[in-house]
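Shown here is one chain on its own, the form predicted alone, set out as structure tokens.
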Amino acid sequence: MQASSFASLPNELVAQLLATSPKAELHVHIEGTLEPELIFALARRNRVTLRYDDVDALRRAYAFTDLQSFLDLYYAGCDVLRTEQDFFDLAWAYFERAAHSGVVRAEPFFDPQSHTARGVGFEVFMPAFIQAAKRAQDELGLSVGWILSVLRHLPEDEALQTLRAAEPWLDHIIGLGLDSSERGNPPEKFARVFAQAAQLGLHRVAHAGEEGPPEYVRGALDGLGVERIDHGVRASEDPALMQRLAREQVPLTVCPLSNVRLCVVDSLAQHNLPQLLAAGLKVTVNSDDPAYFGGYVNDNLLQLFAAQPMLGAPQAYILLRNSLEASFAADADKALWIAQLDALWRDAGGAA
């Protein structure tokens, strides 16, 4: 369908079709969806002590200042993961959460080495992600493909290490990808892990461009051979890398929200994604860290549409469909979930 046939379509009826049309989250992190009411309830089961009064308290210490503020409190979070069950409880919270979101592909990263440096290894996560992901088809008809991220603030031989870890598990892992700290950890210092993944046939992605400059996106591409572009926003500083971005079609797996609460940019109504999107890139939009950041998937939607007044219909549909499109789930999968959005949006008064 052509996204111009939309254009008449009202605010109101874009916010609604925005919250309950069927759609991918391309760029989550299932860590960060550890809400605090969760972290306490792990605390207590597993005794572990927070450094947090109560959940107000914790939720007043998400004020961050750059990606490293965020990181620090993210990585603390993780300690309450502890057992397979809490692995489980984790996943399968999110996964209601975007079923009843209209999302119907999920394709979360994983940090390993932010367990098994505490002594928490694949064994125990394993198993609740993969249980946790067949519950969520069986009873929510949500598919999902997990992709592992490595840390790049951590040295490559340690995400090798971390790669040979997971091969017993490679059945239900889809991806590598490349996250944590990007200043001064530029995409090539893992173009060993990225080559030994392409060989054993695992989609590649990356964090580029977020804090770090676009040639981190080009390295992300030719150092790394990535599929997609995790966040990617500030390749608009670079007119050529824009140019390819668009002929190539490469998807950017934006993340508005966070955008905002990192200070990536200064706000919704400031961000870039218009820009993006009119230049013919790819863009899809995903809620990286929702529990830190202020909101799952239709929060990122809903607030950028509120905040930004040249986004309209034929914007919304673009960014749905271009989010299945992007998603690495089969073609018959993916044609089925367009089909399903064209039917939804010609019933809302599109033209044919």
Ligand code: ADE
Given for the second form:
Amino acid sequence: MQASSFASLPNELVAQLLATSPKAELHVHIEGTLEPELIFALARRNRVTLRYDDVDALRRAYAFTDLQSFLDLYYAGCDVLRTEQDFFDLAWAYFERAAHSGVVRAEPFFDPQSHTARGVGFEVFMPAFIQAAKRAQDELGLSVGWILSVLRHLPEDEALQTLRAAEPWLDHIIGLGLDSSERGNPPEKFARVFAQAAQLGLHRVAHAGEEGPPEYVRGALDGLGVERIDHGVRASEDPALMQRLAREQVPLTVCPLSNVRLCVVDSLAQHNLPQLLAAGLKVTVNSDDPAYFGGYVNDNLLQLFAAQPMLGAPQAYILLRNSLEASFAADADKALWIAQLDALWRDAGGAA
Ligand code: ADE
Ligand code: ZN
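Given the form predicted alone above, I would also like to look at the protein as it appears in the form predicted together with adenine (ADE).
Time for the whole complex; same chain goes first.
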């Protein structure tokens, strides 16, 4: 379907299509979907004392100045996750919200080291993630592929140990990711663990070019062999890299509200996503850590489109289709979802 054939659709219809269309979410940390209300509920259940008196006080603390100021609170929040039931409740709450937002495919990250460091092992969280994903498929029609993400502020040896500990669970894990503090932790530090992941048949993705320089995007592609770049917005500082990303159609999983909340950009109106799209990059829109950044995937799409006059129906259709194409789902599933997307847009009057 030609995106340009949608050019005349009115803004209200575009907003409705953005919210209701089938879409994939490819960049969401399951620990980042831990809403303050659930933090308090799990703290009560597990008799954990929190530093905040109530949900409002905790929410008020979500005033971040950079990635690290967020990560400090995000890792602290994980402390209430203790039992298999806690991890199930966390994942299920996200899957219900996602399915109601039109998400047909989710590829959430989980950070094992945030849990194993507290004595909570794979045998606690993996059964919960597996059961939640199965129930999401059965009851919500939501397809799920889990991505194990290693923490880049820790040594590579610990990432290697984490991948080894995951081996009994690899039937339920589709890929390896790299997240946490980017500055000073270049992708090449993790070359061995990504080589092992390739040997194990896992997909590979990495956060790069969020706070880190464009060289980290190149390092993730060339040093780690990644198939997608998480964030990647700082690639726009490097014209040769932009040309390469466009030529190779490397998907970028961009998270607009995250970029504003972590001061990567000043405002949604100044976000460079329209420029990345216009340069022919395969851009997708995602929520990153929605419980901390003020919105889920549809909030990201709708607020960005409201803030950016350059974005209209053709860009909306392309972003939705990109999300499905860039997923690691089976080709037959992707073709089905794209056919559903096209039918919805054709019925809305978009086909010329
Ligand atoms: N972990 C959770 N969210 C992250 C982000 N936006 N960047 C790096 N690591 C993260
Ligand atoms: Zn992220």
